[in-house]
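What follows is a single chain, given as C-alpha cells, in the form predicted alone.
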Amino acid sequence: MTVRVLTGITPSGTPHLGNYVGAIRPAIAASRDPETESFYFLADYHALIKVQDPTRVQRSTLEIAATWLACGLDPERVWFYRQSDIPEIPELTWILACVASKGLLNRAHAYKAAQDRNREAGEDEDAGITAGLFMYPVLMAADILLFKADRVPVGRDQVQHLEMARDIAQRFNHLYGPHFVLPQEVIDERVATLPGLDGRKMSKSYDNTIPLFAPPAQLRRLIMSIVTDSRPPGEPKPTEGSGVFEIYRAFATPEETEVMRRAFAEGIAWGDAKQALFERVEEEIGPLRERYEALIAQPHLIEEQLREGARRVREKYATPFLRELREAVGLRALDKTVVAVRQPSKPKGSRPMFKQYREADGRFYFKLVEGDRTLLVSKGFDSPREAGERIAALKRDGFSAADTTVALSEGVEIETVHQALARLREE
C-alpha cells in the first residue's frame, strides 16, 4: 500500500544544518521508497506570520527551493509546488476555521509563549500577537489534510500541531463525513531537533544557526565556535547535552558515532572534536554546495519547476477534493437538487460516537462512548490511521465477541453495542 508522507520548510531564512538533518534529508530519502507518494512544499504563507521583509521571503524561497534541489529531489517522481501556488489551501484554511475549537488553538504552544512573554514583560498578554499566529495550527492543518497525508516529518516540537490537525479533522468527520485521513507524525529519535551553536535548538528565531551551505572556511570557523565546557584535554567529556556530539552523531554512521563516543570518554579536546565534525559534514555537504550554486545562479528555471508542480498537483488532488469538501458543506450550486433525510433527532449528549485519543504510552486509542456511558474500549494501536482503519470496520462490520481488538466495558451487554453501531450506521 502506497503511503503519502508531506513535508515543508518556512521561508524565513537561510537553510542551516537543523533543516537538513530534521526534515529534508528523511524526507528525500522516504521519496525514493517505492511505496511512498512524497509531497514537498515551500510554505511561503507561514512565513507570513513572522517576517515582514518581503525581499527576504522572495529569497529564502528561492534558497529553500535550490537545497531540495541540490539534496537530491527529483520533481518528476515527487510531488513539488509553492503553498502560495495552491488556492485550495487557504480556502480550505477557511472551512477548518469553522469547526476548529477556539479553545484548541488557545492551547497551541506558539501562542501561549508569546502570551507568557508579553506577561512577563508587563504588556497586555496579547500585544503584538496576531490573528495569523493564532490561526497557524489551522494552516497548517489544511496543508496536510488537503492532500491527505499519512505520514509528516516534523521536529518534536511540531508534534502538538499533528495532534491538533488530527482533531480538526475528526471534528469535520464527525460534522459532515469521513472525508479526511488522519496524520501521523514522524520523529527521527536521533536528529529531530539538532543543537545550535548555544546549545539550544538550532533556530533562525535564535540565530545560532549553522548555514547549510556556508563556504567551507565558514562553516568551520562557526562550527569552531560552537559553545562547550572548559574541561582541558585529557579529562572525560559527558555526550549528554553536547552540541558537537550530537550535531556529529545526525551525520555520521553508527559505527563513527560509537568512536567519537569513546574519544569523548577518553577526554579529547574540544578542537579536536570540533575539527571533526567539521570534516564530518563538509565531507557530506561539500558535493551538495556545487550542485547548490549551479541552481541558486538559474531561478528562472526554479520558478518553473514550481508552477509546474502546483498545476500538476492542483490537477490531481487539490482542485478535486477541494470541490468534494465544498459539496460536503453545503457551499454547492442553488439549481442542485438535495434531499436530505433526517432521522428523529435525540437528546444531546445520548447519540453514539467514537472517541480517539492517545495515552501516556504514546499509542492510539478509541473508544466508543453513548452519553455519558463507555461501551466498548480499544487495544492501543502505533499510528491513528490503524485506529481509524479499525473504527470504519466496526461501523461496516458491526462487533464480534471474538474481536481481540476492543473490549466491552464493564456491565455493557453485547447487544447493547449492536444497537450503537446500527444508529450510527443510520446517521
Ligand code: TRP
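Residue numbers count along the first chain shown, from 1. This is a predicted model, so every value here is computed, not measured. Rigid core (definition): largest C-alpha set, two forms, superposition within 1.5 Å. Compared with the form predicted in complex with this ligand:
In a rigid-core overlay of the protein, Leu175 has its C-alpha displaced by under 2 Å between the two forms. A displacement of 2 angstroms or greater separates the C-alpha positions of Val227 between the two forms, with the rigid core held in common. When two forms of a protein are overlaid on their rigid core, residues whose CA moves 2 Å or more are considered shifted, and Trp94 is not one of them between the two forms.
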Given for the second form:
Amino acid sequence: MTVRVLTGITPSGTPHLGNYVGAIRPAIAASRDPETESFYFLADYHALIKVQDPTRVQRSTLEIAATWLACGLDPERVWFYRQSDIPEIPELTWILACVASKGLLNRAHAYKAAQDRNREAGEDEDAGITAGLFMYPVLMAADILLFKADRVPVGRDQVQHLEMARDIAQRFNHLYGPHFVLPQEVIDERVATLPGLDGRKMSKSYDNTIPLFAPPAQLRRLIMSIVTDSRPPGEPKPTEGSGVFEIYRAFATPEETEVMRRAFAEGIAWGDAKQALFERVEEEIGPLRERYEALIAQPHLIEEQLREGARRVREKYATPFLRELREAVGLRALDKTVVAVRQPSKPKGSRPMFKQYREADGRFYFKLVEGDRTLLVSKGFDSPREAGERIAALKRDGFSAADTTVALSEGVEIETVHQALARLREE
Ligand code: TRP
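Structure of the form predicted in complex with this ligand, please, following the form predicted alone?
Now the complete complex, all chains and molecules, led by this one.
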C-alpha cells in the first residue's frame, strides 16, 4: 500500500540555503520514492495570517512555486497545488471548527506566545490577535485531513498542530463515523540546520542568510563574508564549528568533504576555502537558478500548472470526499429520505465518572473510570480545587495526548477516553 505524505509550504519570505538543504532538497528527494503518494501545496491562506500586503503574498507565492519547480519537484508525479484553489479546504475548515474544542485551540503554542507578548507589553491579552491566528490549527487540520494524509513531515514547532489535527479527526470520527485517517508527524532528526553568516543557525530571524537564488556575484560576496577565526594561511584549522566547512559538507560528496578536511588540517587559507565553497555551491545551485529565472519570467506557466494540479486533485479526492462529509454531518438534499433520529441507549452500570482522592504524599489526585477500568490518572495537585478545575476542563474541552496533567492508563485507547468524556458531557 502506498503511504500518503503531505507537505505544506507557507509562501512567505525568500528561501535561503538553509531552507534548501534542510527542507526543499530532502523533500524533493522523498517525492521520488515510488512507495509514496506525495502532496505538496502552497499554504497561501496560512500566509494571509502573517502577511497582509497583497503584492507580497502574490510575489512570495510565485517565488516559492518557482523555487520548488526549479529544484526538481515534478508535478507529473506528485500532487502540486495551491491551497486557495481548493474551495473544499475552507469548507472543511468550518465543519472541523464545529467539532474542535475552543479549549484545545486556547492551548496552541503560537496563540499562547502571542498572548504572552501582549501581557508582557501590558496590553490586553488578545490585542492584535486575529481569529485567523487562533484558527490556524483548524485550517491546517483541514489541509491534512481532506487528503487522508498518513504522514506529515514537519519541524518540531509544528508537532502540536499534528496532535490537534488528530484530536479534531477523532472527535469527528466519534460523532459521525470513521471518515478521517489519523495523520502522523514525521520529524527528520537528521535535518541539517545550516550555519548562517555569523555561525548561528541560518535563519531569517537572525538576518544571517544566504538567499538560495542570489546572483553569483552576491552569492560569492556573501560566502566571503562568513565569519571565521583569524588563523593565518598555513596554520591548521579545525573543521569543528567552522561554518565554511559545514556548508561545504552540505553540498559536497563524502569524498570531496574528506579532501576539504585534509586541506583544513594542512592550513588552507580562509579565502581559498571560501572560494572552493562558492564554486561547490554554485555547481549545484547554478543550473537550478537558471531554471528558476526562466520560470519566474513566465508566471502564466506556473499559474497554469497550479490550476491544473488543483483541478486534478479536487476531482480525484477533495470534491468526492467533501460530498461524503457533508452527507455525514447532515448537510443533505432535503428530498432524500429523512431518517428518524434515535438516541443510542446507554448501558447502565458502566457509566464513566471522575473519582477524586488523596494519596499518602498528601496531594490530590483524580482518575477517570468506566466500569472497573481506569482510563486516565492525574498527576498530584496541591489542592482539591485545582484537581476539580482540571476535571471541569477535561469535561469541557476533552483530552489531548499533549496534556501533561493526566496520563492515559496502559492499554487504553485515546478514542475510549474521547467517548467516555463525550458521554459525561451528554449527561
Ligand atoms: N504550518 C506549516 C508551517 O508553517 C505550513 C502548513 C500549512 C502545513 N498547512 C500544512 C504543513 C499542512 C503541513 C501540513 O510550516
